[in-house]
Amino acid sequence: MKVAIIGVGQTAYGEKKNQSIDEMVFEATKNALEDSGLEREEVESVVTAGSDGLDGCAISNMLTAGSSGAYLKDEVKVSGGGIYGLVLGYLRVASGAFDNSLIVSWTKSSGVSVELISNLAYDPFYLRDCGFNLVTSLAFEASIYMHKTKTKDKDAAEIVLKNRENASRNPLAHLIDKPLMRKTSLSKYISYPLRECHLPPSSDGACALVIASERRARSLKKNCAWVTGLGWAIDGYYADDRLVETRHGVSLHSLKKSSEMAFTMARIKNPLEEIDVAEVSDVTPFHEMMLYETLGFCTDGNGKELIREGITKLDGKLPVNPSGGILSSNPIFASSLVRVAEAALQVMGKAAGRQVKNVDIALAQGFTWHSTQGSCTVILRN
């Protein structure tokens, strides 16, 4: 059974000291329902995607069930990352068990120490006391990639400048100022080779999608984003299981598997030629270049060439992260679902100032929130 995204709702991203988690979830849910044309009473299934650690309470969906419209409805929670909520919602609708589903994800980053919470995800006997956390884990991968591919610090800075310039067109973005190249190149190291400007902000915010069966979607007679490809994969627990060195570069296991699954389902043979726009998890600029290579946008070791030649800029052959990406807005757990929301807006022609011309096929990709252990790839079509 075919499934389509029929409604997208987001809050603005940034520090929201005066807005609670349930208020953010309510705002995103309300926006998504209004965009879909459905009333709350018509929603059959709700998938919530949140982290008890980041939310600071156990079974945090008890806090958000009401504001996500799940009262007296079939509600289920995923805890790997926002994009996994789409996977579960898709399977529930595609199976015929439900005619539609609402998916919502959130994080109030300003209320938690992300470094501390991500450190708790690591082995308590060997890695936790070494200070492993989200940033140090990404730094290890970036360091291997940089050494293997001879990527320059300037290439990473160009990715940051590209995405921050794109964010200036997105009224929902957290960071909307474009830094100077000199300031970017000289920002202090946080965990080598990652500089302060290479790391995303910690944003508060929520994102919601409404999906429906083909019968229901077509009855609404409106532009939809059809899910034509979907793939997901999870890798080993230890970081050295996740990244493999190829002849000229590196490849992320889970991303490779999830993208192959999605491309097969969507019958994509040549991603660079067939995909019109991509929203990917630029958790660091080095990872955006790794994604170019693993997704098949270029050959191994040549991710830097795409940014040097302007191919992934807004006016390039394959614009990547026209929303500004995670480097501009990072509601941590929800960031991967935001990638799907922004790709859907592009396919539906509703991305306003950040709209790319003539989009027929869009790709969205997200990792598990605390590392690159798991990855999902989604292909959307008009």
Second form
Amino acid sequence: MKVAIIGVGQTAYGEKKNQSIDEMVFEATKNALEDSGLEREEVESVVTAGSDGLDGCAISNMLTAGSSGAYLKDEVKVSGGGIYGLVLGYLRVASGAFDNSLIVSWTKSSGVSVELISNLAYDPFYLRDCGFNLVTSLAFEASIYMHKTKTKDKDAAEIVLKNRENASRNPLAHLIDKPLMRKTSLSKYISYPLRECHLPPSSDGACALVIASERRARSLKKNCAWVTGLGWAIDGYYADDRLVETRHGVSLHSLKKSSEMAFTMARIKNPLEEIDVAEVSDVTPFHEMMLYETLGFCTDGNGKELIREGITKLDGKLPVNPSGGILSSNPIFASSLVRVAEAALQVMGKAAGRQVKNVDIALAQGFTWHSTQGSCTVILRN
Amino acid sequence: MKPRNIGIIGVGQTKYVTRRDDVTLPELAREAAVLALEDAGIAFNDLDGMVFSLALDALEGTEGAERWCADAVGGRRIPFIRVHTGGATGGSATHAGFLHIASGLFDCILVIGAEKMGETPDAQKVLNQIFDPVYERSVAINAVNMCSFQAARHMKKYGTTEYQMALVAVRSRKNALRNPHAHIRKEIKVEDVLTSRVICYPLKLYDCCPRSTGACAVVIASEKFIKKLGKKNIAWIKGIAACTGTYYMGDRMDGSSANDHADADGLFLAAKRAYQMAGIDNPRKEIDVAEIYAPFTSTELAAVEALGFCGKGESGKYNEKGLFDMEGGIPVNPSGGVLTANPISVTALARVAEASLQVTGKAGERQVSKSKTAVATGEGGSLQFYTVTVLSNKT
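Same protein, different condition: the form predicted on its own was shown, now please give the form predicted together with its partner chain.
What follows is the entire complex, opening with the chain shown before.
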């Protein structure tokens, strides 16, 4: 059964919002419902996506059940990352069990130490005491990628500049300041090769989607984004099991598996030619280039060429992260769902100042929140 | 559209115990995965997706420990998601597994989870963190006292007695003697319950569940996969439904509220939806056995009413008449239930596993005779999340 995204709702993303978690969830939910044209009473099921650790609260969907409109409905929380909310929502509607589903994800980053919680995501025997956390795990991958593909510090800076430039057109974005190129090379290392300016901010914010069956979507007679491809996969827990060096580049298995599944389902054979815009998890600029290669936008080892040639810029052949990406706005757990929301806006032609022209097919991709262990890829079509 | 026929083809459970120092969480989960696959007669390679049943991260002391377990349970490089609805997690995971197959994208899914409560220094301290930080958390409310409020309200509203609650504990303990997986296997008498120390009035020690360590898994498959496998005697999933109720305790203490704490209204709604999907009009007649998520004796009283086995406020009376005993009209918790084993992440999944064994006649000494249709429930949060799963040995 076909499934469509019929509504998108987001809060603005910022450093410290004067809102509690459930207030942010309420705002995103309300916006998504208004956009979809459905009333709360018509919503049949709710999927919440959050992390107890990041929320500072056990079973945090207890708290957000009310503000996500889940009262007396079938509601479930998914773990891993916001984009997994779309996975369960999709299964609910595609199976015919539900006519529609509301999906909401959030993080109040200002209320938590991401460094501490992401360290607790590592096993207590080997990795936790080594000080592994979100940034150090990404730094290992970035380092291997950088050296294997001979990608330069300057290429990474170009990605950051591109995304921040795009963010200046997105009224919801958190960071729109462009780091000056000369300053970029002076920006201090946080964890080699990641400099301060290579890392996303930590933002407060929430994002919601309303999805519906074909029958419902057609009856609403409105612009919607059809989910034509969906894939998700997890890889090994230990970081050294995950990164696979290919002939010229570096690949992540979870990403490869999830995109293969999505491409097969959406019958996409040549991603660079067929996809019009992509919103991917640029958790670091190096990862954005790694994504170019694994998603098949270029050959192994040539991610840097796409940014050097301007192909992924807003006016390029395949704009990537027109919203500004995670490097500009990062409501940590929800960031992967934001990719889907932004891709949906592009397909529906509702991305305003950041709209890419003539979008027929969009790709959205997200990682699990604290590492690249899991990945999910979504293909949307108008 | 005719829904696909989807069934449970294998279950695996470890023995539930106080503590396991010989295994890590992934190793514990693997034990159940291997048992379930053996029972189903399939290999890890036959799985095309996985749902991990894991509740409170803080109880494991690791954020998102499902990813730590992914390799051990055969999840590497296949679709894998985790759901978390507190105590109801196992029910939600079962439903998610069902939906994977109902979507037409998958044919064989492992639903797996594990719990190491033995390493949690103070579970009730963690369970205090489920309450909202502004109003209720600082009252030091936790799982025991929120359920004691429910028990007290049932007593006040319906005249239920501590003696009637004690009967639930006695029956559960007696049933658990026939279940080799049960954590607590020791018979008790009504007087023992009534004279055990008060934990939080009216709940006494023997009205309460233990905290258990263990793992549970079920394999769910499409009819096409089952036919190819040549497997017979399947627990078909006939109905699934869930309902989320109110968060706040304070919303349920006043008789005029929509969610009276005496009644499990969320369970009532979930059951109504699941029965409708399963085509059940008269649960009292059509359901042969029930595995109910009831961590306290009083929770079971409200649950059997919500499931339609008797009228509101009548459960105490029917307990005295033995309706829910092994030889009664609707045996409840032949496994001994949650009162004899509560590994939170998989407690609701174990209810599904036990119900599955019952309808396929594989429950050994705890088998209820002629059980064709069974219901399994899950309950999570502040009695906020409810799941209901109806199983039958007929498609």
